[in-house]
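So this first bit is one chain, no partners, the form predicted alone, shown in structure tokens.
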Amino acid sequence: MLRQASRLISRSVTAASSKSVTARAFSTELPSTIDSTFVESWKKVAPNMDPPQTPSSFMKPRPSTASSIPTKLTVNFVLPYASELSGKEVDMVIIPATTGQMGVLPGHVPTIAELKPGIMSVHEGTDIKKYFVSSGFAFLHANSVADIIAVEAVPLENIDASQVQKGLAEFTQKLASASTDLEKAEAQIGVEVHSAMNAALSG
């Protein structure tokens, strides 16, 4: 029965493909409709079973893109244990992406960026709030909303410079004396994070 269904479905898909030569729209831009040809073919071979739902059945439409660029960027900054910023409207955010420092303004092109240890600064008029983030991701949407998720973050003014220097020295020593790949990896992460914090404080 399943083989027969596969043949019927493949024929209907091939026929539909041959009739259309225009470029397909994005799946999230298509109306939420059911393929009647597919449903009819399914019912012929499996009348007692509901047709399966495809991934597009569960996809939400893309957020509408404003006709003009907004004057503010809406920022959501979330940690595993807290929400630092929720729906905050700012002028600009600078994030430490793995590809380099990335300035995000209202109307920024939709992007997903991986974060590396470094400073994230939130600009609101003349007020600038700086955070040190360890890692994470930034999701920049077409509607000028930025969702920033960090594994760990702390306001820059809360970092103790002496503790950073002490930690950097300890991890540098551990890296030099590491005997296994795991010990080397853990020490290398510690060195990179503390080096980034030290650069942030000295800069």
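Quantities reported herein were computed from a predicted structural model and do not represent experimental measurements. Basically, rigid core = biggest C-alpha set you can superpose within 1.5 Å across the two forms. Numbering follows the first chain given and starts at 1. First, how it differs from the form predicted together with its partner chain.
- In a rigid-core overlay of the protein, Ala46 has its C-alpha displaced by at least 2 Å between the two forms.
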The other form holds:
Amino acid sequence: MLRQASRLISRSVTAASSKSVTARAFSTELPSTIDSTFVESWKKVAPNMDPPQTPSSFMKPRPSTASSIPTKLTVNFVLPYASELSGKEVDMVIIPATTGQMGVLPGHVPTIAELKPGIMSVHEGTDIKKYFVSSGFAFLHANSVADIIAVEAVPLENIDASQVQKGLAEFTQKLASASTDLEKAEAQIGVEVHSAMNAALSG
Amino acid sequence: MASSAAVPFWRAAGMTYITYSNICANLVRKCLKEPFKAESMNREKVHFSLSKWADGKPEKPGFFFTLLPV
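Structure of the form predicted together with its partner chain, given the form predicted alone:
All chains and molecules follow, beginning with the one already shown.
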């Protein structure tokens, strides 16, 4: 989930930063050059040893953001047990973020979005592929790459509508009769997931 | 100190995100049509082997069991 975190932390501010919102430096950003005062005091204390390397010295520099917005969005959609889409170039992706259905086009503002149970659709020309996602995260990067990770994602055809109805009724009833906080929360989750599947199948 | 921004209902009930996410995934798996449901149950099976220790030595490796998703 935090695959890109080390790259993001160590990125340096590029000269073409005026175009891109993301080129503002973090306050905790590491300097891209080695700290000379540290190296000097190290040499005084331990002249025969090399100064220690920092993680950033082992990393490749972050790929620079293209100055013009690319025409296609590159999507990597992964599940714990399979890689659904890997480096696929598409026109648009609509993801079920907790803040609502979010449409992602090439050149989208870099975002980290938590996903709620809902439909994710991948648009490629006139082709639309829909998946029901149980939950996960979507990382949208400045270079128009979208990394979407989900725990479980199934094509809509694989969902059994009668089971969804049964589950919805069962959990609605559990929600009404729940006593402890935890039971209420579990019943609520059940109601949410089943309603989302219901809406996905009928919508 | 005032309490921080609105937390999701499951967090307020003491559940972690991982538990929430796994519950969601299990509910979705239970609503799948037949060959897919069996495949996913198979995929999510966890095999356990439990052995108790006494005096620093393992006793006979107790029982093997398989845990299916809830």
